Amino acid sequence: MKVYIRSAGNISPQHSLDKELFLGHRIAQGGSRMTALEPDYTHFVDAKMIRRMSRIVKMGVAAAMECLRAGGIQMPEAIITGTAYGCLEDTGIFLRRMIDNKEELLSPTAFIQSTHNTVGAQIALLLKCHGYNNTIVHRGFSFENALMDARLLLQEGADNILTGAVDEITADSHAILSRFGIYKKEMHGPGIPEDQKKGTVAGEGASFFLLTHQAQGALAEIRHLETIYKPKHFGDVENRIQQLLLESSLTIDDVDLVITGHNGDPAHDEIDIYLSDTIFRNKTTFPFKQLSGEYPTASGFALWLTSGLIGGQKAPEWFPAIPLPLKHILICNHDLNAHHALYLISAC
């Protein structure tokens, strides 16, 4: 069963909602956290409803509405959302009020809106979509499993499946995760000790895709998707890439560009360095997380970037030189070197 991307919508730390701005200008955010550039949400949602929405809900709704607008579809047949953290802002608000009020006189609103399926449910309410609606929470594989769920629906005869990935970073979650050494410490200037260079840069964003089995008018084809959990050694990933290409009747020479999950943490980037020295040694690679930051569903941004490159056959001015026309792009992402995802994206 072939799966095609009809359209896409994205909110990220870049100008991803404005194609021309994105092509001409790359934003470099400093520090240990990259924050999404939020648009004027009144272009997507009635102003009265925006007041009741948290950041992650607004980002998800706007990305979904932009995706539907670009695809010329008013009503999807299903909505599938992948998220690892869910609505962290509302979760923090509820927990803080519970402590402040000594577990008495609690408003249920923040709790109701803190559940992981809030984004998918809000999109359905706005669209009045009564079809299949599912939210998948599976850490670094949340988005990949959402795509697999969408593919099963397409095999059953459904079409125009709205599938997305959304995660946010808040001050509380950033502080907690920083204690585990996941994010870089706020250190600047020369002479920084090696143990304080560890960690990556936090990110956030929302990506939605309209998936179909029709090739006409599509941006790109998701030709292959595979996940690997905690490979025993780097050679396992290399072998799976070779097998993926073989199953698609391709070789690494047929791949025009490799999008990698290199995130700047020396401990996690060893796999990317190994692959760059072996199977990717003669390929043009691009570490997409320098645009989006690191978060469990960052592969949604990678897929948005890849589908835009293949669908538009035009690279941003700041992008490395790549051969045109683009026929095949390989996404080789990993979440903290535990959840590895391989995508083969091809031109229609």
Contents of the next structure:
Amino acid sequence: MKVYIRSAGNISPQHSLDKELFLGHRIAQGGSRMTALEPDYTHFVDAKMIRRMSRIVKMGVAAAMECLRAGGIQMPEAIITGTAYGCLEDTGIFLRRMIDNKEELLSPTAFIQSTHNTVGAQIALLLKCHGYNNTIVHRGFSFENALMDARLLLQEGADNILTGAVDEITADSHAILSRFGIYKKEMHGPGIPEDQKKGTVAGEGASFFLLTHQAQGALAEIRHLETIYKPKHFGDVENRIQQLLLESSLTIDDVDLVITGHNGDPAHDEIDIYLSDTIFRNKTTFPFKQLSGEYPTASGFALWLTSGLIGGQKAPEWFPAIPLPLKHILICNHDLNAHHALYLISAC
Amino acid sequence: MQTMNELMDQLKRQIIERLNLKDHTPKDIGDDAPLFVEGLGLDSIDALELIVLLQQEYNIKLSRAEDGPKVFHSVRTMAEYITEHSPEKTTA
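After the form predicted alone, can we look at the form predicted in complex with its partner chain?
Everything in the complex follows now, all chains and molecules, and the chain you saw is the first one.
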């Protein structure tokens, strides 16, 4: 079963919604948190509906609408959303009001909109899409499992599956996760600091893809997708990469570029160092989280970047030198070194 | 003591803030204009927010659900309901 990406839409800490720009102007955000650059949402959603939407809902809806517009499809057959954190902003609002009101009064709108499936639901409401609608919540594998769900639907004969990854970082969640030591404590310059100190840089974003079994006009093919949870040894990941390539009748020499999930936390990046010394030795690699920051569905950004590179057969001027035409890109991401995901993306 | 006009103006500001009607000012909301469907075009989720607003801001619980359409018909009907049921009486 072949799965192709017909089109993509993305909102991130970069100007990624502008397809023509395609990261031409790289945005360098400092600190321990990268914030998504948001467009004027009235271009995507009726002003009356925007008033109830939190940031993540607006980001998800706008990315989905841009994806549909780029794909020339008005009505997808299904909508599948992957998110780990869900709608944190609304969750924080209704919990805070419950406390303020001594647990006697709920804030209805924030409560209703706080559930993880709000983004997928709002997209369906806007489109009046009565098809399959599912939200997958599975930490660092949320997006990968959404893609697997989409693949199963495509196998059953459906087409044009709108599949996305959305996660936001709020002031509250950043403060809480910082207490767990997930994010760096010191303020930093742009990108992912290599300071050998604990923690990474928080990120957020929304990515949507229109998946199809038709190769014609598609940006790229998702040739292989594999997940590995907490590998015992770094060699396990290396072996899985070798196996994945073998199953596609390829070797590492056929891979033009490796997009890695290196996140600047020395505790998490040992795997990247190991792979760069072994299987990725002599390969051009690009750590994508310097653009997006770290979040559980960040592989959505990596897939957007990859499909843009392969689909457009060009890279921004500042990007590492890569051979053209691009045939195969390997995404080797991990969320906090627990959830590892491998994608083999090929030109159509 | 608050007059009816002052109460209605206060209600308009609270409705705009509570329902996040960013494009509206109190002047845009007529005293007798319908709040639901026509006029502001509010819906059932907004009705829940208005019930919470009454309870939170005026300490008034809507005792009978069937009174909702009448009470929330317009800013004036809301203000009249608040006046009738509030321990703090307003002047005409």
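Each form is matched to the other, and the largest set of C-alpha atoms that superpose within 1.5 Å is called the rigid core. Residue numbers count along the first chain shown, from 1. All values reported here derive from a predicted model rather than from experimental measurement.
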Yes/no, residue 327 Cα shift of 2 Å or more between these two forms with rigid core fixed:
no
Core-aligned CA displacement of residue 15 at least 2 Å between these two forms
no
